[in-house]
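Coming up is one lone chain in structure tokens, specifically the form predicted on its own.
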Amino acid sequence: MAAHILKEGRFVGALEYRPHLAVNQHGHLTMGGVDLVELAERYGTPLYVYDEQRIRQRYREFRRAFSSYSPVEVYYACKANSALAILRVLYEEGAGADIVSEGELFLALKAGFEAEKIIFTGNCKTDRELEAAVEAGVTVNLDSLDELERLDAIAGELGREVRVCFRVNPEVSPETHPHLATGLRESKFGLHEKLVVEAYRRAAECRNLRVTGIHMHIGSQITSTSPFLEAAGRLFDIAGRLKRELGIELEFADLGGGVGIRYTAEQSFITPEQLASEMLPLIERKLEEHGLGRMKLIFEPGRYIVGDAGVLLTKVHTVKETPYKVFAGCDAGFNLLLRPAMYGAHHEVVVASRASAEPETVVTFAGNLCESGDILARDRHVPAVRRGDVVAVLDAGAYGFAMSSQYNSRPRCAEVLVKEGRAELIRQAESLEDLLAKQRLPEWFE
């Protein structure tokens, strides 16, 4: 079914589950109320927009949904998207910030977020990263043993005391692509439970290091409540664990994130509603089992606040038939839009410059890039494409210009936000000049 068909006054397809996008009197898909062909021809494409009011929808959904429990804190994924804007968006709204790199700390920091809702993940933090988080006095979240010893003599050299966790590995299938999947056995992050309680014994003999709580992430676009049930009743047992034997009592548990969006029709999903009316009561029950008291609940998601709040608008330069294939290709590759290249992810396309028109042609959108996987979209039931089209690709507001790059020595693209009618660039397109941005020619071609 087309992304735009309008049945008995409301739109079924793809514009049904997402409120946030319209078309408007001249066929044009708008999103926050903006026309995005618009958009295309005011800044140029490819082009990332994203909707601010859509950002703080789904953040209040997700806190919403888990406040019957207190105390909870919801803390955003930077990684999912980092732009300092909307860094902002989450900040205003109340949240923490989970980050991965000293990178991700200087913008959470820059956007306002305090320390004391900062907490640094990562399974490879660098002494010079473990530095960056002790001056700044966030809470590290450690992944190793090696790294609780090098965090230990980092601070006691800057005579600071650090607020620590460890995360776990609770060996749980998350039921999601390979490379999404961070709780299994096998997977690089977080210790097992076998070396859990040595961990924590070792952290609180340390002088320079607080031992304040305990993390776990399984996974990312996870469309089932049981494998966070699994992970979550796991991680309470080791909370009890460490209570009983080493006297340690933890002020919190950090369940990560990983609650997928819905991009087909099709696809299974849950809700933070749904998650939250099976995984409170269970977290109830474990607290009491084990004596641990109120500890307070931290949520990390990021996908689900940011994913379908962004569209990614690339123009068609040429139309290219084949005996088997009808090419639409668009100056938008995976340097920009990795996903559907890196996980065979599937985006939802609607051609934005005629979203009224019926579909009437099967096209497969390419990207510009010399790579045979660069492919956007295939197979797709749309308007018959023409050279100048604007496309949107859908939910790409996570891990979109976040994982871009400058592949084919192609310069990245601007990035837009809306806001009830209103569009604001809040970064600009790279030039080719860019391209040269801190490179140099050793002085011998000189």
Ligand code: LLP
Given for the second form:
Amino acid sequence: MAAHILKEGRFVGALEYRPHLAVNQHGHLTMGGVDLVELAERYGTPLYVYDEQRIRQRYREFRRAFSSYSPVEVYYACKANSALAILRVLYEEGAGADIVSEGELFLALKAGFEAEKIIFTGNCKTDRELEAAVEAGVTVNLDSLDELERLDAIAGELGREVRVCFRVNPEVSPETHPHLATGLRESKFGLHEKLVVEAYRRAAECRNLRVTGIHMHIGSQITSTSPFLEAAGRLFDIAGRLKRELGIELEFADLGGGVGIRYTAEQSFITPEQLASEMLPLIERKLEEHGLGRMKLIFEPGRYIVGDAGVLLTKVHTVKETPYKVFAGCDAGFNLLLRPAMYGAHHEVVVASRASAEPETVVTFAGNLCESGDILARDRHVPAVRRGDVVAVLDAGAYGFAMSSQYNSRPRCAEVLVKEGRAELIRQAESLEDLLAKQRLPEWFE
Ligand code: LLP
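Can you swap the form predicted on its own for the form predicted in complex with this ligand?
Starting with the chain above, the whole complex follows.
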């Protein structure tokens, strides 16, 4: 069945739980009230399109789910999508920012985020990045003992006091793609419990650092609550040890991101409400058990906020029937959406220009890169696809454009934000000249 069939007045399948998507009287897919086929005409393809209201709605849903606890903050994980306009939307909503590079720091500050609500995470920060973090006055999430020493020295040189926390490796295994698990015993991230107490002891002795919190992030696209609960339990047990053994009272616990979204109707998923209803009582118990004060809770969702708010529009330029498969050749490949090639990720596709047609055939949507692995969507049951059709790859708002490249020397595409029937360009497409930007030939070529 097509992902978008209308039954008894409501959509089932792909559009069922994506309320910002609909089909208009022309049989075109719409998002935020905007005809996506018209957008593809106006701005050209490939094109990323995001729905501002959907982003706000998802942020609010997440925030509301945890609102029975106070204080609590949501720090948007900028790596999911760091378009300035999107950062700005989340800043307006009152979010803080989780950043992982000097570039994200630069963008977050440009978008308006205040340093007090920015946390800088990363397993290998350079001295330059630490300096930038100190200069900006953000909280630094330390990932190793040598980083602690380097940061203390840099803060001393700059005459600044820096708020720090440590990222803890809680050694849990979320059931997700191996590339998306970050809190496994063998992961490169965080400090294992054995080292954590020593790390906090040393941090407390550093003259230029103020120990303020503790952090974890166990992975991404997690679709059950148990790994979060297990890891949070460990985190608060460690906070308890820090209080008992070192007399350190932390101000906040940052529980990271990782709540998965529904890429398909069939997959399992959790809602923030569900997570909150299981996690908050556990946290209350742990705070009480260890005599910890009312620590602030921070969450760092990325995908949950922007994932389903974005689509990648791509045009079919060729339809090829082989004895084995029908391929729709699309003008976007893993240069623009890496997730299928990198993680075998499934993204629903809707033939946006024929969105009310019955499915009648099976098509594989191929990207335009010279790589066999460059397949956007395999064996999808869709209406007959013709040259010129516009295809929407759904749920591409998180880790889509953010992971794009110029591979095969293809300039990156444009991005558009829609809001209640309006659409505006938020990033121009790169040009061929942009392929040369920053390049030069050595002098020995006359
Ligand atoms: N906090 C930290 C420290 C993180 O490393 C991440 C994601 C997040 C928060 C947000 O996680 P989320 O809520 O979005 O799951 N490229 C992969 C995902 C990599 C996630 C990296 N870290 C993908 O396309 O699935």
